[in-house]
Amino acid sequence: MRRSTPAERRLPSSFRDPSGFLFQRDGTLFRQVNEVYREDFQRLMRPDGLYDRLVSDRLLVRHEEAPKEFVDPELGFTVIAPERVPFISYPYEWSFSQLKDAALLTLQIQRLAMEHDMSLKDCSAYNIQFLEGRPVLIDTLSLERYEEGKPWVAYRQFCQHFLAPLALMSYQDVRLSQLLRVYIDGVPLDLASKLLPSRTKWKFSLLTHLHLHAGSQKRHADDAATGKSAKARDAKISKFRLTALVDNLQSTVRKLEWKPAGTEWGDYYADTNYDDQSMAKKQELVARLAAKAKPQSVWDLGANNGHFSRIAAEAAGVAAVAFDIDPVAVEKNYRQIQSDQRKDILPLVLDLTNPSPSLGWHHRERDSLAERGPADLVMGLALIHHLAISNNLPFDHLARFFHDVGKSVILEFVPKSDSQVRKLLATREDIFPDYHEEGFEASFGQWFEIEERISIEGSERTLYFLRRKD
């Protein structure tokens, strides 16, 4: 196998599948399809076949044929150029409804695949991304020919990547989605079974797919250790029964619910010190500055329900990623964009003080937040005081962070005299002598050109527009 050239890079996120892999050449994304996947690929691509159905229903990213310039010629069959997703997100960054929609999409694809005598061999949640407001499958090579009587090889993975975390979020705590950040191949079923309340054992579907499934896994592992696994390996399941299994999983997932109750952040805009006039002025300024930046990508950090994400996206004419630490705010944001059928907002859960790290083999399978940037425009509205005061982050650390993730930045400075800052300081000692506009400008001025400094009429707050120094 030859080494990639400087202008050609294999993506470390797709090395595990012998069927093929992703690579970039001169900035364009390609997928090498290997000879071992030839028959499955040809079946997938039959005229009016599964590929056409999935793409027409917007369930799978489309691709174009590409020149057969292989990265690994010894293995290669063909090369395709898949549609590119603007921002890659991960399951531990999704809200409850995002993970649920991704699960239902996966099952819908499996159902359609079986109608075309194919089946998903891989149900990794990482194969799903959000494109134009909807989940979509991005792994073209995850479908294989269906073999009569063969058990669904991806069943356990579906339960670990989707059903187990959804059940934990629904029945215990929505924050348990972060287990997906620890267990990169999904939540172990024995752990999920232990964490779920005992009443879930009275739900036949959860009893079957999670609790009994966990026990079955353990028995099969024990059998394998003692050489008694042949019976499980040779088990047969008819297409009728497999279809019933998928239908039951669909019903199980649909019934899982989580109601986002009000939190400090979920109802943030109902409790600010902006009156209607000052809020309108802030909206006007954000729209003007977002258009001024002329970005191709926008990140809104501390986006809450995405109100200003929408304003920036509309003003700039591009999609925006709306990050917030509060799963309630992110859930409400996602439900709203689904209701409005918006295609330009991607809500994600993110703790800026502990952002998504590089994960997986050699720390390279899943990119950190910073590695997915920098964005052309980053916004931090009503955010800096929380980071500086609630989390003790000095201005020079904040300035360096924003320099790393954004080419242009819109920041809102909230002074100590503001009621929201007074609330933060009410229960703690004021150990922030440098928290003032002069200190803010001195720290950020080392990394940015301060192009605009605008007082927001009707408030004590200031909006800054910064350009990164090269």
Contents of the next structure:
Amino acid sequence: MRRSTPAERRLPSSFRDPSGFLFQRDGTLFRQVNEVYREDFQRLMRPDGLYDRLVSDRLLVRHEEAPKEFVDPELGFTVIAPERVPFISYPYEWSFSQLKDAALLTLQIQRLAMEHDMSLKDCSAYNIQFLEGRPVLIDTLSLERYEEGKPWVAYRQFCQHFLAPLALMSYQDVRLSQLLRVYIDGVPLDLASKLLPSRTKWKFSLLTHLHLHAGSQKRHADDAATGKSAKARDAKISKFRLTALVDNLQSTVRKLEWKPAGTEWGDYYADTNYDDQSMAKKQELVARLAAKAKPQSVWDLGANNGHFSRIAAEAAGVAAVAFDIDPVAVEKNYRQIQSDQRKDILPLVLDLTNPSPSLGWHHRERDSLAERGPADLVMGLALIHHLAISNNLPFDHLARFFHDVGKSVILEFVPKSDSQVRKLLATREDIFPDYHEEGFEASFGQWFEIEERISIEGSERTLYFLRRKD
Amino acid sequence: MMIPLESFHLAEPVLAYLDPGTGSIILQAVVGIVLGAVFAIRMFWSRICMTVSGIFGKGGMEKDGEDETEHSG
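Switch from the form predicted on its own to the form predicted together with its partner chain and give that structure.
After this comes the whole thing, all chains and molecules, with the earlier chain placed first.
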């Protein structure tokens, strides 16, 4: 493998599959398809074949043929330029329904692939991204020719990346999605089996795909050493039975549900600290400032159910990523987007006090939040007091963080006299002598030009529009 | 008659780049037998239902299949 030239960059996450790899050249994304994948690629790209079907149904990203300028000419067969996903997100940032939809998409693709005598050779949740509000497969090279009788090689990976975390979120606790942050190849099935409540053993599908599956893995763990694994590799499963297996996985995933205990979706997050008039004023201001920033990318940090993300996205005419720490708020936001069929909002779960780190081999397989930025516009509405007071973050630290992630920033300052801040200080000592507008401006002024400072009528709060000093 | 060129390629043993796991393959083969049988019964039953509804002209019986394009939203 030759080293990339300075103008080229192989994507560090794209190394496992010998079929090809992603690279960037002069800012454009390409995928080198290797000679070893030639026949699979030709099967995929047949006229009226699987590619056409998947792309017309928006299940797979579209690609264009590109000049055969290989990064690795010895291996290369062809080069394609796939459609770009504006913001790459990861399964540990998805809400329950996002992971569930990604799982159903994967199984739907497998069913369609089998109808075209092809099959998914991997089922990584990282191969699914959200594009225009819906999940889509981004790894064109995941599909291989199906051979009658051959078991599904990606079955284990599907259970680890999708079924195990979904079952844990549904039957135990939605926060267990964070196990995906620890286990990059999905939740180990023996761990899932231990963590799931015993009642899941009475569900035939969860009993087989998770509990018995974990037991079978344990029982045959040493087979390679004793030579028994070669025999297992000869195991056959007919296409009909494989279809039945995938069909069962589909109905299993569809039946998994999650909703927060004792809460109805419609009632959640109805409260705000604004009356109608001051809320209207805040909306108008956010729309004006978002348009003024002329962003290509918007991140709304602490977006709650995405109300202001929508306002900013509409005003600026671009898509917005709506982050919130609360999986309930993110789930609600996602369900609303699905029901409205919106294309411009991507809701994600994120704890800003411990944001997604860089993960995987050489810390380079999955990007941290900061590495996916900076965004042209970052918003932090009704957020600063949670970070500064609940998490003891000095304004200097906050200013530096926002400088790293945003070129323009809309921030709402919430003073100590505000009822929300009073609530935060009610049960603790006030150790925040610098928590006032002057302190805020002194810290943020070191990193940003304070272009606008607007009092929100009918409230005690102030909205700031900041531009990064470079 | 046109015969696709690919038809002449013999099915060669292609090793997966992922380790499918011996335990996973064995479980898959066993569970496949059970699920295959259930699937066959379901298809058979669905055909009976369709035939009956066809004979009596009701047309109101739902096909026992599921919409694969749905999203949970």
